[in-house]
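Form predicted on its own, single chain, as structure tokens, below.
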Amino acid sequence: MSTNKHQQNASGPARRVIVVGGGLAGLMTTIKLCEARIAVDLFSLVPAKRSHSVCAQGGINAAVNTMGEGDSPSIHLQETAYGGDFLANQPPIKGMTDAAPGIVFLLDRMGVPFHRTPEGLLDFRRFGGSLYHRTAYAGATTGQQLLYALDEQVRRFATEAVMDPTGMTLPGERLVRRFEGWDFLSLVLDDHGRCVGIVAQHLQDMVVRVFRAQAVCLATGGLGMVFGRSTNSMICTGSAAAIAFRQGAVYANGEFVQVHPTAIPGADKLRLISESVRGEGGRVWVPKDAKDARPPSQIPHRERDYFLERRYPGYGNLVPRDIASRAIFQVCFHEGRGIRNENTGKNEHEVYLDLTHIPPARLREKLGGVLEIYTKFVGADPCSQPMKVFPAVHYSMGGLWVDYERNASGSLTVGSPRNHATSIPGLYAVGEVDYAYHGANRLGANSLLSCLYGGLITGPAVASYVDALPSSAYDLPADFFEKAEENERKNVERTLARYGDNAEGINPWKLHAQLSDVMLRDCTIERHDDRLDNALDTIETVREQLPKMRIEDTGERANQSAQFARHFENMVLLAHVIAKGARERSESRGAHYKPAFEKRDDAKWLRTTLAKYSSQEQVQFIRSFDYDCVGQSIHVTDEVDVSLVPPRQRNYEKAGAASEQATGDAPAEAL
């Protein structure tokens, strides 16, 4: 139990930590803080059970080795580092892969209904980038099941009383207070640059309030809306990360954005077709004849090109996502062999994902959620005819820079206040909003794992930070916070007045379409410097038009137009970080692919891209910086810790990380 005098005060309110984000990372961080008896204010843009974590389908990785294949956490480490093209610091990866089996067993005890073998053991399926059955799953709704299980644990803490250091109960105080339907507006920084709270707006009555905090943790997810339609939820704008970046937080590896190889179109967003479909035997193919417009059932197997199996015989349909997405892009756009519309004969730039060779009963048992999505939104049964899919923006490997403290074994020092600390003292970040675990490309089913492990690490780190505080945010004068609240209230009023009075203004959704179109075209699967220059010019043009935006709704209740306009300004800033980082990095690594620089260049680019906000919406890249953590000045460089798995070129056409290790191609010290 944490007992620092700055946590609770019998003569006043409970001294709290703020967690922004109600997904898996935010909930797990909250649970660990509550276990340390630290009171938490949990903020969420939507009800926690509607957080984007609910959309995760395929499963969560853990090298439990129930199938006796010889899998282990060390091989999981190898494949994660290898799949991420060695851009991730390896101590956090080692901590995550070592903890993974325990995390899955913890979730099992929480009541997550994982699929089981006939013997009653946890069942595991294969996922991209691995030759092992390592992914535990709950049908095809794993994210939902995990989210609901953690939400129940947080609800339990919401009933428990807060005690002061002497053991006295604070009247009316509970360990968790939930603020659902609140939009994060800004951090509150004291005169020393320390984060001591946030300002947020209630989305129903539009009230702006300031909240004190001993520390703040952002767990606000990804930024898919920067690219318009993606597999992300509409709430995934990256706004909170952009706000923190603008207020001084360093942003890392922004150019690394994952494109998932299989998705289906939608009017509002793109629906993910999980990698679990291929993990259960789904096969990707196109007709060998580029002009073949026959229905797929009429095309014999000998006239089909199973191009992933042909090009990557070791992994087949389960190569990592960056490899699969580029292969599909090559087939559809460069070779012109995408599915032909049987009526028009035009290339639809889609490929078939075929499950029709698998018994329907087995498909409905293991992939029911995915099948329902496809049937509902396409109107066809995947059990009887192949799905039509194409790549879609899915995940950001980049995010707010966060620190870690390595221990003697090469893993993380649990409880260190440096773990998941951003460059702003008192501000932490966890989940997709940080950059820590995936390097240049995330392996499938490592996302849920990194969110949960990150929460397990961040909770104790924040508790240690609070224990070491020389003074409390609650001891600052009230007018300090009132001023921060008033500033944000004026910003909101200024937004309504400026946009509402602009009769000749531009619809922000049209500006968003202009931005997202260029980001989708020029900053995803293939990147060319001339197209990136064009993207940067477009971003600058859009930025110059921001003052001309007009919103139709200037009401003071439930004003979604004002909220979107505010988020869009933050999306423009993140688009600048992504595009400029991609323009600067002259190599191909993981999800960042430049045909003009086809090879990875470790001599020049085995380093983290560190971006800092300068002024006037400008982005500055730096090689090092210093930040303060509980009185200790820490010097940070862009060097990547690759001491556990020595870098080597990826070659999924032949083998991959695990088989190289098994045949002795990887140095023994790598494990």
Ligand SMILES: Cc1cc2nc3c(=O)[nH]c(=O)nc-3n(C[C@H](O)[C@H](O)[C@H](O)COP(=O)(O)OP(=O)(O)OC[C@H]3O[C@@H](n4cnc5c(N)ncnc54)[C@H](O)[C@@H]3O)c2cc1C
Second form
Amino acid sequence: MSTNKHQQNASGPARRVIVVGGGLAGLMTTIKLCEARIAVDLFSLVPAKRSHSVCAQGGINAAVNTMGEGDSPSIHLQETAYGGDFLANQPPIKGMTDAAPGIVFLLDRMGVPFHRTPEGLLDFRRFGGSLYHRTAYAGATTGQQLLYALDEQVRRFATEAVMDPTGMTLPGERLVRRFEGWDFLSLVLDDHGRCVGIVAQHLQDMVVRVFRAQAVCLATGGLGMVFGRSTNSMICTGSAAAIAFRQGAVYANGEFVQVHPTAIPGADKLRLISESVRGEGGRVWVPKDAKDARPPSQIPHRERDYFLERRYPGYGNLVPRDIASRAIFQVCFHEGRGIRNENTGKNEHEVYLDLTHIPPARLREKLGGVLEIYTKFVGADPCSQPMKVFPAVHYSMGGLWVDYERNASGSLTVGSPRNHATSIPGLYAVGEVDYAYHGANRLGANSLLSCLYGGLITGPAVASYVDALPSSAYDLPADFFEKAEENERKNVERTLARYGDNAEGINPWKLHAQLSDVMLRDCTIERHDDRLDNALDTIETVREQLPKMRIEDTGERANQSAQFARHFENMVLLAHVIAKGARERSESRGAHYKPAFEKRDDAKWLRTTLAKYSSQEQVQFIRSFDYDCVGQSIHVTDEVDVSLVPPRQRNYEKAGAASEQATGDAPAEAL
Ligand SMILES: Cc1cc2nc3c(=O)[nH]c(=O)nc-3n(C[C@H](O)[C@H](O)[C@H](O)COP(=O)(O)OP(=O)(O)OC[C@H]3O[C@@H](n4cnc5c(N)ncnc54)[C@H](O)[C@@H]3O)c2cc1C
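Could you drop in the structure for the form predicted together with the ligand? We only have the form predicted on its own so far.
Now the full complex is given, and it begins with the chain already shown.
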């Protein structure tokens, strides 16, 4: 071990880690690192409290069973594995579902104002893909309450001093330094390919700076912008993941993108109408007669088709999202039975989501935030007339490949440096940007949980990695980092000059529209090989035009156009990963549905899609690879660990399909 491992130098104390992302995953990772007395530089495009996690509405899952239904973590594991169509490795799911009750109690102690029963117990609602009341919630603004609670904890650490290993306080150092309003540009890799820092750009003065660290964790969220308008925030471009991918990180299951069944229009993005609306009793329907253009209140119940309840009597309106979205798509696109527009005489691609049978006071108490969104953006009150909704791109199950270490009971070995390690040594990933927990389809309210559980185990994993390092980023000469900064600065200047020089250039927003149109049409609910080929051609055409992009604003302050153009180049790469992964996978599984291959094909496709960048913006699929974790070479294959819940075909038409084998509190292994 190097003698100067713990030396302080001009860049900060010896134990410093970079977390890129101030959403739930990034904040929880930061908290755990601070608890291990490791200082954190926290980066975010926006103030952490405006991270996309703030938009989460409906709740967070935990099998606490205060409702006395016999729910348990093992049933939660069953339903998650089943809902994800068995594509997720099961030890991470087991770790997550076992930890879930403790996570909700922890949040409760942090002061999250969870809704409570009249007796004062935590209240739970139902969510998609489950027959149990398992979702803890704070009205319909759960994400905001969680994010603010974690942000407060991180602010507390930001006031604490940093000590060196001898117990001496490092003058002027604080456990957390915030870099809000910075854009991640690249990883700094040393000569052994180990991640030792990042280069980032300040979005106000556009200055480019290098930051060194003993490890880096990306918690940069989803990629909805690849599809143009989605329920995601406009900062969800996936740019950071694409950069890591280009620099060598393996990307997994990219083709699995969730389309949420119920959203409404918006000029910038689509607004989600949370699954909690159906959890509280909302019913989806269309008129039985496709030509019926009467206002919904005049259509009697017997003339309505509650098609989800009809087809899925057990789960009804709460079938998993992939199934509900496909059913709505079928009704609207294939059967032409979407809501009839009385003015145009055409059937729109919308269905009713009806709450009008529920007392308004109860709706306001439990769903206030969602009702406000609908009223604000549509101008109608969902308490008195059914909402009109349609499916929208929502979540990426795929993401950066991350490792885990399984323990004897089939869960994760907490503290192993392998947990959440990417294939680049020293680079970790957590939250929506990783691929680890949801397989082919995420169950509602499992994402907040996976972000928080991910953070809880990534923190100790990174701490173990840092402790085991034979030498650190701080042993590298300063000019190594100066060079990395200089290269990136030149890169940014060259790109900006190129964007400005293209006299006949192409507007990046127009190119984005071209890309997102094809992604939306050909890479969402239904996928056909010929259309995927067409999508790949379009992506290639867009890619060829990237050097011709022109932006009017070449200013050196707060240049949002330059930032967008840069992120767009990265979106094109992710679009390629998604479309090519979809083209390759000849089966239907979860959110990936090909009518030409109706069935799930476990013999051939029960495997993780592993994508690797192969120069010239090309993507290569691999079956295995090796990576290094603190000196240990680890061989990874695409095999999925399904040892806890044996795969079986999904059958949501049958009541209780997900948990039909679950028996109370029996350990998952026995199920
Ligand atoms: C409308 C909506 C409602 C939802 N409701 C629920 C729900 O009720 N329950 C549930 O479980 N899930 C829900 N989800 C999903 C869930 O909210 C997200 O998956 C989750 O919040 C993602 O958290 P995260 O920490 O991974 O990323 P985010 O919260 O998206 O945070 C990403 C962070 O990374 C930063 N960042 C990104 N790129 C860069 C870059 N290039 N440089 C620097 N920083 C960067 C951002 O600034 C941000 O701080 C919902 C999703 C949507 C869209």
